[in-house]
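To begin, one chain is listed below as structure tokens, in the form predicted alone.
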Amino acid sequence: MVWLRVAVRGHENPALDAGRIMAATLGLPLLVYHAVSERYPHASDRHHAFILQGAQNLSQELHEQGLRGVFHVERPGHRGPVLKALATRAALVITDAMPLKPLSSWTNAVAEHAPLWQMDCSCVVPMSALKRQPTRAFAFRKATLALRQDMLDPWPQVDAHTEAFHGELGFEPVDIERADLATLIAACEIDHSVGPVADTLGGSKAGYARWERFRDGPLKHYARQRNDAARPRSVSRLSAYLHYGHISPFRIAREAQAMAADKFLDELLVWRELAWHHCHHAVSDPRAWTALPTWARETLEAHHESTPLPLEALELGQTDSALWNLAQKSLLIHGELHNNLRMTWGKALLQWSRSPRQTLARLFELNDRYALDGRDPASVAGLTWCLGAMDRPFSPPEPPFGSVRSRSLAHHARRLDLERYGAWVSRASLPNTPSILVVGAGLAGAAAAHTLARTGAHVQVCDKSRGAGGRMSTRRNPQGAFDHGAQSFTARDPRFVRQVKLWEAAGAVAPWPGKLGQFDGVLSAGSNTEPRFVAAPAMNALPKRLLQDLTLHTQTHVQRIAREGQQWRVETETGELGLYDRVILTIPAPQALALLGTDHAFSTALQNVHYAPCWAAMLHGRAGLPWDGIRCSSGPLAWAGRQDTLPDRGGQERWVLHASPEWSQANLEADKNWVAEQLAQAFAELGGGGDHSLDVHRWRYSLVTQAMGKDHLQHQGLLYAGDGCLGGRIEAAWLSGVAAAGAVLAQAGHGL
């Protein structure tokens, strides 16, 4: 069996050639296995799309050679130890070498179940050719000169008759050549907030097309223009294709040599391969802080000075440097960063991080999350070089670099045509940027709109209320603010956990270590079983934060949506809102059903979503209770929460009371004043002494009692997301909104 990971091509592939030779020698059939996991670091729609597009090209090549290639996509219903099961049946597993985790760890795990060979398919000079870790380019260049010259002969053709394996696999492979990639990606539990890069398609065909355009034109100017990020086509932009092995470094090197492109060859065969050899020989994780030279760690820590910025601000390119923000925008939208500028971009993080250690972590977080060439040895070496790896000390030391080679953002900006570079990185990634309307400004709608807007998409949001928030709404009056809907939230899904950490670092959310009581006829101490968070300074601040700088139409009640050609016409009670290429509904399922009708493609799924209502009352005055929140399992109340003890609230003592679903349903159409009296009386029976009810609010669709179990629906450019999809938790709303945005980006991207 040949297991491909970073040499995903059917040509000039040492692992595939070795597999054919060994299958013929042993008289056994050959199976080529390729897969994509949900568990690799920073798994997202962006990386998945590039991988799947490459898999399509690989499948075509294998078919032409009479070989059987199978592709496994990990997703719900298609998980399990598929590779392990195949390996236990194989006489030999041959794979392409990758010196970084997690692939190196997965390689070791497979080797426990079958004989395994690793083939270097990424370097012209094999990583095993040197006996120790190279540290400087000049030494590596000298040590590999003769080997490089010997390795650039034409690729030999393998003459071996190989039978394809046609036995049972033990899993259902994806017919990757016919698969709907957007639907396949949407089914995976990965980060849907990082969308595909439509102008950089994966696969050998796209990779070689890019190379040939560069080879036949800008390559001749490479030595002179390669460091100018404002001339992006003066570099090859092949790093993503080399990272995933969609193109052969051997072919690229041969053709560059034929054109006497010495500087390009030096970058490809010395600097790039130095990085691979460096990672291969490293005794520990080359991404670790301890992998940096001792001198670099000591000088960085001794001379560190900074004005820290939250990671979220960096991720969105919100610094005081126009050049750095544009570089980050290039990563965010286009998944690439000019190599020379990446060095300045990386070193600049020292001034915005709490410590050099945090700088290193942020380098990998920002680069590997967004860059298509992230998690590659060349990326690792380039990022750690920013902090002194494979370099020497420089004097005199200066903060925040110490003796590490410095780079100035201001100086780099002066030698760059910033306007020209800005125009390049601000170009649309999508071939035809769609117009998008999000209906509903709760957290699901806000998450969808924010995800789309940061890619450059044209997004508008409308809501029938006076402001953003949905069930995270906040009501204000002279006594203070009342979060009369969602009181707090938890974070369990790793994707949401990461987002909550970003918000927390930026001061947008805060932990709520509330002291809880419980009432089941008797009032007693309760417990908080998992960390809970609240938005600051009010719950509605979170959706407002996501929607800042976007067009939000408030008090806009959508009455009709109709298909018109390839677009959707949206009408409100006051007239027409406009024509949109995509519409995302994030309103409660019954409201969406009333809008779309029972004969729509979504109707069955929407009808299966069930809700329970909730009456909410707001009181103020001293209650004399020792709790910040009380969970109730008997009587009219389900919850009583003290507002003034929440982070960033303060003011007078005030409480929000939530009636139980059963009581709320039984009294759904009751008079508001009567409801207020009943809930205030129930609170008094707990020991609370609020002066009077300020207001009550009826949440007709408060608690989702039965969700559809899908993170979104989509049909003909219309999408549905929100609490009806995954349930009523704040986390579920965010995941659903982001998933819908990811689906829009995937469908709009050329090739998906």
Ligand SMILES: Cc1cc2nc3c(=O)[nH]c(=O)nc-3n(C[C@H](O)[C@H](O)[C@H](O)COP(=O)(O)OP(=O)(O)OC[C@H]3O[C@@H](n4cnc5c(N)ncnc54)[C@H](O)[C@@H]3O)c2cc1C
The other form holds:
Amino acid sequence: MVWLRVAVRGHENPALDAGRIMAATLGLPLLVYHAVSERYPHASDRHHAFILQGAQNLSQELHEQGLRGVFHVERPGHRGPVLKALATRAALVITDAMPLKPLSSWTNAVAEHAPLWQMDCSCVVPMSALKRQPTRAFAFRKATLALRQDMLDPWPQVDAHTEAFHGELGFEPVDIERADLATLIAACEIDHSVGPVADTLGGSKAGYARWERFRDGPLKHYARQRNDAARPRSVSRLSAYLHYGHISPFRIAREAQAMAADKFLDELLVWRELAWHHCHHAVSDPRAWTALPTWARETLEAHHESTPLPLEALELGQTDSALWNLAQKSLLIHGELHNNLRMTWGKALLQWSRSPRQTLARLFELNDRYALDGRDPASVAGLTWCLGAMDRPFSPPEPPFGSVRSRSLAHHARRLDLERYGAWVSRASLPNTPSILVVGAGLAGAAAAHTLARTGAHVQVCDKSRGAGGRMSTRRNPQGAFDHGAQSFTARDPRFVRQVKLWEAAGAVAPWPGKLGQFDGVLSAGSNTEPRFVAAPAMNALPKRLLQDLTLHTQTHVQRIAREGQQWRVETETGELGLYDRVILTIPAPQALALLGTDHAFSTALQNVHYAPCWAAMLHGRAGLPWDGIRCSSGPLAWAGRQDTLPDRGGQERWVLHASPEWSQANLEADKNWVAEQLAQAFAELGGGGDHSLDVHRWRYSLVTQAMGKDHLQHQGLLYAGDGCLGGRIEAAWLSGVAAAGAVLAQAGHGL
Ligand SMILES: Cc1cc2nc3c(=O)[nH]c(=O)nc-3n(C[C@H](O)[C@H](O)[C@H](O)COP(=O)(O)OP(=O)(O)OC[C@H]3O[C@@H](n4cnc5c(N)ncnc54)[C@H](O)[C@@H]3O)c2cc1C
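Given the form predicted alone, state the structure of the form predicted together with the named molecule.
Expanding to the full complex; the earlier chain stays at the top.
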């Protein structure tokens, strides 16, 4: 069996050639296995799209050669130890070598179940050719000179007759050539907030097309123009294709040599391969802080000076450096960073991070999450080089670099035509940028709109209320602010956990270690079973923050939505809102059903979503209770939450009371004043005495009691998202909104 990961091509592939030779020699059938997991670091729509497009080209090539390739896409209903089961039955597994985790660990795990060979498919000078880790480029250049000459001969043709394996696989392979990639990607539990890159499609065909355009034109000026990021077409922009092995580095090197492109060859064969050799020979994880040379760590720590910025501000390009912000835009939207900017970008991070160690972690986070060539040995070497790896000390030492080679962001900005570079990174990310309307400015709508906008899409939002928030609303009375809907939230899904950490670092969210009581007829101490968070300074600040630079039409109640040609006409009570290519509805399911009608494609799914109602009361005055929140399992109340002790609130004592679903349902149409009296009385039974005044609000749709179990719905450019999809929690609303945005991005002209 040949297992491909980083040489995903059917040509010039040592692993595939070895597989064919060994199958013929052993007289056994051959199977080519390729898969995409949901668990690789930073798994996202962006990487998945590139990988799947590459898999389509691989499949075509294998067909043409009479080989059987099977492709496994990990997703709900298609998980399990598929590879292990296959490997157990294989006489030999041959794979392409990758010296970094997790692939190196996965290789070791498979080797426990079958004889396994690793072939170096990525370097012209194989990683095993040198005995120890190269430390500097000049030494590597010298040590590999002779070897490089030998290895640029034409690729040898393998003459081996092999039978394809047609036995039982133990899983259902994806027919990748015919698959609808957008639907497949949407089904995977991966980060949908990082969308595919519209103008960098994956696969050998797209990769060679890019190479040939470069080879036949800009390559001859490469030596002179390669360092000017404002002339982006002067560089090959092949790194993503090399990372996934969609193109053969051997062919690129041969053809560059034929054109005597020495500088380009030096980058490809010395700098790129130095990085692979460096990672291959590393005794421990080459990404670790401890993998940096001792002198670099010591000098960086001794001279560290910074004005720390939250990671989110860095990620979204919200610094005072126009150049950094543009570089981030390039990463966020286009998944690439010009080679000459990488060093400046990487070293600049020192001045905004709490420590050099944090700088390193942030470099990997920002690069690997967005760059299509992230997680490559060349990326690892490039990022660690920013902090002194494979380099020498320079003097005099100066902060924040110490004696690590310095690079000034301001200086680079002065030597670059920023306007021209800005125009390049601001180019349309989609060939046909769709107009998008998000209906509903609760967290799901805000998350969808924010995700779309940061990848350059045209998006507007409308809500029938006076502001953003939905069920994360905050009501302001003369006594202060009341979060009368959602009180706090948990974070369990790793994607939401990451986002909450970003918000927390930016001060938008704070942990809520509230002192809890419980009431079951008697009041006693309660406990929190898992960490809870609140938005700061109010619950509605979070959706507002996500929508801050977007067009939000408030008090705009959508009452009709109709298909017109390929678009959707959206109407409100006062007239037409407009025609949109895509509409994302993020309103509670019964309201969506009323809008769309029972004969719509979504109706069955929407009808299956159920909500409990909730009467909420806002109360101020001293209560004399020693708790920040009380969970109630007896009487009309389900919850009493103190507002003034929440992070960033303060002011006079005030409480929000939530009636239980059963009580709220039984008294759904009751008079407001009567409800207020009943809830005040129930609060007094908890021990909440004092002179109170009360305001009440009825949530007809409060917590979801039955969700549809899909993260979004879509049909003909209309999408549905919200907590009705995955469950009645803030986390679920965010995940669903992001998933719907991801589906729009994946479909909007990415060749998917
Ligand atoms: C009382 C209460 C307590 C809760 N407690 C918690 C908790 O402790 N933890 C937790 O995680 N979650 C809690 N939740 C649930 C959480 O608030 C929701 O899951 C989440 O906020 C839902 O977000 P959403 O964007 O899906 O929907 P919503 O927030 O409901 O947003 C939908 C938006 O659509 C707008 N809209 C509706 N119809 C139209 C239309 N036709 N035209 C234009 N706009 C329209 C609405 O005005 C609203 O702003 C609670 C909710 C309530 C009400």
